[in-house]
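Just the one chain here, the form predicted alone, laid out as structure tokens.
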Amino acid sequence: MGISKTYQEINERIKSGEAVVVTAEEIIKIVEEKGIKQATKEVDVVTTATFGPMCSSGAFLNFGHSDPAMRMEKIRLNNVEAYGGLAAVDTYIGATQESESEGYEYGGAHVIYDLIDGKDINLTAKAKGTDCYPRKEINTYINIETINEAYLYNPRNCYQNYAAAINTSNKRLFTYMGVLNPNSSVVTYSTSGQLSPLLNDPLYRTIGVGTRIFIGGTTGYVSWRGTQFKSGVTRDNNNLPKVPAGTLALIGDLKAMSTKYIKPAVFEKYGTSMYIGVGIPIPVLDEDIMRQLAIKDEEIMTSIFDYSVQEGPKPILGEVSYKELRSGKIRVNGKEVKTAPLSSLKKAREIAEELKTWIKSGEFLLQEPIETFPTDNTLNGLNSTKKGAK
């Protein structure tokens, strides 16, 4: 009979200071030395982490009421448009929204970063005015201390695997995968590989709605499956997809976050994005989970997509392991090509270690998901040519 543990048992060990907690990189060596069964018996929690650009991110803010009161409609924060359709003084600012004066050099990600950093933010808003909200204009300053609520809510983070990008055309491309030089001269990629959360729990056994996580330097939660969640994909013998698959919707208290783990980013001639640090603990419930946790970069494959093709599916030019990508060069169609990461493995390691410390100290308990994610989900595409087509 195989080894079996429960969340309750593991949390009791965390509370008593007896829990054995290691990172997803450390567990690889432990399994190599002791085997799956013994590692499962000895280790209680494995921490995973990632730090990379996550464009589908943003923050909900509540400014508090002015006197006289106002239902804000056209809202700008440091001249970056925020959504005004939430009534009264609530708004959502997206990380990729660009400044109306500075373009993509300053955007929503910078506003969020500046808020966390304690800076004053210029708030301007206009409205038509109503009997209950008579004010029509405001021009003032806010900061993280003066606003009522500020929480990060990210609809799509932590991709389960992601495509590598190449450009076979003869012109330079400016993309969310960075600058892709022409003639297949570079391959870019974005993942922490064997440290990445959803690559360590590919079938979503422990990561689901309600999972407690590290986000931006504080405690947060998985609030739902992420947008563009696509679990019904072809997987290898290790249950890993070779293309973008699952994603997570995440939430956390912006007021408790740190600029160490939230960073704005500017992608040349493409736009603004935001680097977000996320760490997710995985409880070692049984040997099957341990087998997934022991996965190595050389066993995790991704597909190389040609980003020069703008209509129809992007051609796949081959498959490559993350160990090969991290080596700095690979071969594509017989040509040696340099590789460049967009995500930071160094920061991911820092996050995995910090989360490990939180758990070992007893200040971070594991939360069993209150709802698990589907494993057969597919995606629809947008038909832009036929009216009303499904």
Given for the second form:
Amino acid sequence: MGISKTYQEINERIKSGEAVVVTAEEIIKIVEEKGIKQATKEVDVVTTATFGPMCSSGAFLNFGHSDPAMRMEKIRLNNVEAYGGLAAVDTYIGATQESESEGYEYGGAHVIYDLIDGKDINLTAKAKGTDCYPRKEINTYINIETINEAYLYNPRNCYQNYAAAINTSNKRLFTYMGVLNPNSSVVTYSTSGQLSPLLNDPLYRTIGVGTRIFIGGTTGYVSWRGTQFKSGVTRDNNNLPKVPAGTLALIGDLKAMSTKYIKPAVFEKYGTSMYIGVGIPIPVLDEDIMRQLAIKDEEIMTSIFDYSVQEGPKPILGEVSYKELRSGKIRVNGKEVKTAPLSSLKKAREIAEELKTWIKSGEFLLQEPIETFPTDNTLNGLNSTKKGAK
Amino acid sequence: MKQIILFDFPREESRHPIVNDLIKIYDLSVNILRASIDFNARGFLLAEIEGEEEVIEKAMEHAKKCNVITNYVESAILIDEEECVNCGACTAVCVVDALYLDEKATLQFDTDKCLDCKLCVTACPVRAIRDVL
Ligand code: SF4
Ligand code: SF4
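Now show me the form predicted in complex with the partner chain; what you just gave was the form predicted alone.
Then the entire complex follows, led off by the chain already shown.
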């Protein structure tokens, strides 16, 4: 009989301050020393984390009503457009939206950051005016205290594995994978590897709708599967995908977030994005879960895609493990190439530690998913077709 | 000795006559290389200071007391450690490995190796690297 624990048992141990909580890096050593069985017995929760740039980020805000009331249609926050197609004073500010005066050096991500930072934000809005909402214009200042709801909502985060990028052309490329020097001189990658949430729970057994998480320095939840969720990919013997696969949609209270765990990002000649710190606890329910948690960087593979190819599928130049990528140098087609990360391992470690402290102190309990994700999901592309064409 | 120093003025201190203090109180020679002091924004002043080492040090302590941040400039770039998230994106463009992540995944900068090419300035997504010279 294998060992098995329930969420209730683990939560009881957390409440009584007895839970054994370690990070997804620490667990590797524990398993090496004690084996899967003993580690499963001893450890209750393993914390995973990531701190990477994610474009699919943004926040829902409610400004409160002015007098006379207004149904805002064209909304700007510090000159960055926010969505005006919701109810009167609701909006969504997307991280990648660029300032109309400063371009991508100040975007939606900066507005969100400044809100968390407590700064005053200039709100301007226009409307056609209606009988119930007569006001046509407003130019005022808001901040995190003056508005009602403010919650971060990320349609996509926590990519389960991601491509590594190379540029075989003779021109420097400016991409969301950073600046790629020409002639295959660098490979960039973005992951926290062995610390990454969905690489530690590759078949979504404990991470699903409703999972309680750390997001931006506060408590949040997995609200849905993320956009472009592609779980039905080929997996290795450890159930790990070698290409981008699962993703998560996340939600959390902006009012309780900290600028320590959220940072606006600017990718040169590409645009604005946002770094978001996410931590996800994984309950050690049984030995199978422990086996997945024990996986290390040398066992996690990714594929190197040539970002200089702009049409058609990007060619794959090889596979490489995260251990090799972290070493700073790899070989691609026989040539030595330097490697550079985009996601901060240091921050991810800080988050995994922080979440560990929360759980150990008894203030953060684990939530069993209300619904789990499918493992066979595929993706559609987008064709440009004429109306009515089949 | 000669030392290039970058003074950062927080918004409310933008009007402190720091250059005046350096010359009048400390008798240093100040050669202003670049400056931007806006009424509303954060201001900065890049200057080459000449004088005795101890006197420069004292003057810098005085500047700190006046809430002026002082940075000794050793190369064409300056990394703001507070802002840096240690992502490593800048290391991608540094062809001489003057920028690298150490075993604790923390960014290190080797001034001696730096070629002053400034490619890292635009490669840093959080704009933590400033082009100072
Ligand atoms: S200026 Fe050039 S050489 Fe110096 S650290 Fe930046 S990228 Fe490297
Ligand atoms: S790119 Fe910027 S934030 Fe990232 S490690 Fe370099 S200096 Fe720090």
